[in-house]
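Quick heads-up: it's one chain on its own, the form predicted alone, in structure tokens.
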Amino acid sequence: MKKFLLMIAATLMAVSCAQNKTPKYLVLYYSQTNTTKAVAEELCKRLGADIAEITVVNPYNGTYQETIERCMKERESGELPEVNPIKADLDAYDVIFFGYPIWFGTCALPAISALKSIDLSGKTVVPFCTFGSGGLEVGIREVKTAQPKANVLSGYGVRSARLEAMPAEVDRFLKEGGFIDGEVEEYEAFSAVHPASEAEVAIFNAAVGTYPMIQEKATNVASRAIPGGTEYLFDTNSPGIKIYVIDLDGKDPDFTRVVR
């Protein structure tokens, strides 16, 4: 009987340990200009995670224009660049933070190629990306399409021009998601949507005016207070396109992302 009770105790302890096991994290990323790499390294540092890079067999080593032309050709033909084997045992990880730059409004082709060469079924996948104007939502949909049996969560994205804000944003993102301990100040809900006032239009124009790829005009807006200033969510004259703008004390207004 004593041996039997010891066996039960050992079994219960093993079950308890399994239930309370700390997830094992891997940060897996592709980076063309080291911008996405910077986000990957910040995630790695805060999570205590392992890290692995996606590399291309035939790297994009040409000039900026040559790289653009190659990408356009590959997109038009449906061709994906061949990627090297990933130097990590994916089976050993519970949560994969999957990172990539946004090219032409969606995941960079090497990231898509890597997604189609691996199986993340049953794993939790957290996308993260860097972009010129936006693409977070489209990129997440690409990840879900490529890995339909994975649990793909909402992700994090940052404009390359705002990389200095990234460490604090990553910290908040990880705490809000329960990946690391710590409390964050809750943001209030956005106000009701209303026609943008002349002052609000001026804030919108100041935020996007120097970015050549945005031609939209502000129509309606909602706003909320955030630490150090105000965040706006503008509707535009292009159906379905919304733009987030922050106006922080002592700084010029800036847009954080475009949602298409």
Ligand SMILES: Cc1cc2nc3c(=O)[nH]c(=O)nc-3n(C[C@H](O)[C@H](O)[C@H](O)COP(=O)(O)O)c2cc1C
The other form holds:
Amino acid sequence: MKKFLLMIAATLMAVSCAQNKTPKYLVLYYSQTNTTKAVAEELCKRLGADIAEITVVNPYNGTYQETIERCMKERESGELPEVNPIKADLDAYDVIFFGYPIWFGTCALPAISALKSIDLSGKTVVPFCTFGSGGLEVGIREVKTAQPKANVLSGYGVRSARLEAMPAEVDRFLKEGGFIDGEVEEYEAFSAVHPASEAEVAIFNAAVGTYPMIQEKATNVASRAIPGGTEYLFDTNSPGIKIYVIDLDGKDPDFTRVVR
Ligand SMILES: Cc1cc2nc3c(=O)[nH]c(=O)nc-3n(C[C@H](O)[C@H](O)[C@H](O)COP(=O)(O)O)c2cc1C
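Please give the other form, namely the form predicted together with the named molecule, since only the form predicted alone has been shown so far.
Let us now look at the entire complex, which starts with that chain.
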């Protein structure tokens, strides 16, 4: 009887240890020009995660223009680039940080190709991406569509032009998500939306500057104080397109992402 009770206790302990165990993290990413790779490496360092790269059998190693042209042909034909087998045992991980550059408004084709070749059912997936102007939300939707049985969480995205801000943003993102320990200063809620004043329009114009892909004009805005300055969320004259802008002390206003 004593032996039997000990066996039950040992089984219960094993189950509870399994439930409380630290999740195993894998950072899985595609990067053509190393911007997303920088985010992947930062995540890996902060999480103590394993890392694996998605590589293409016939790599996009031409110029930016050549990549655009090849990519346009592939998108038109619906033919995804073949990716090499991933050098990681995905079954061994609980949480996959899945990273990619934004191409044509969504995940880069090699990332879509990889997503279609693996099964992340039952796993937690945290998307992350880099972009020229935006695409975080559309990319996450793409990941959800490709992996409907995964628990896809909200993700992190950064403009390639703001990569120097990434380590601090990743730190906050990981702490907010409970992936690493530490306190974060809570941001206040955005103010009510109101028509942008002349001063606010000037901040918007300075932030988007001459960025070639942004033709939008600011209409309404909400704002809030953030450490070291103000964050704005502008509505634009293009329905559904919103632009986040930060105006930090001692720095020029900059946009952080376009939401489409
Ligand atoms: C083929 C191609 C398409 C792109 N399309 C977009 C886009 O639609 N929106 C955007 O904001 N950036 C776009 N970019 C810019 C990349 O997302 C950005 O440079 C990214 O940081 C590159 O990441 P990587 O260095 O990891 O490859 C595109 C870049 C390429 C090469």
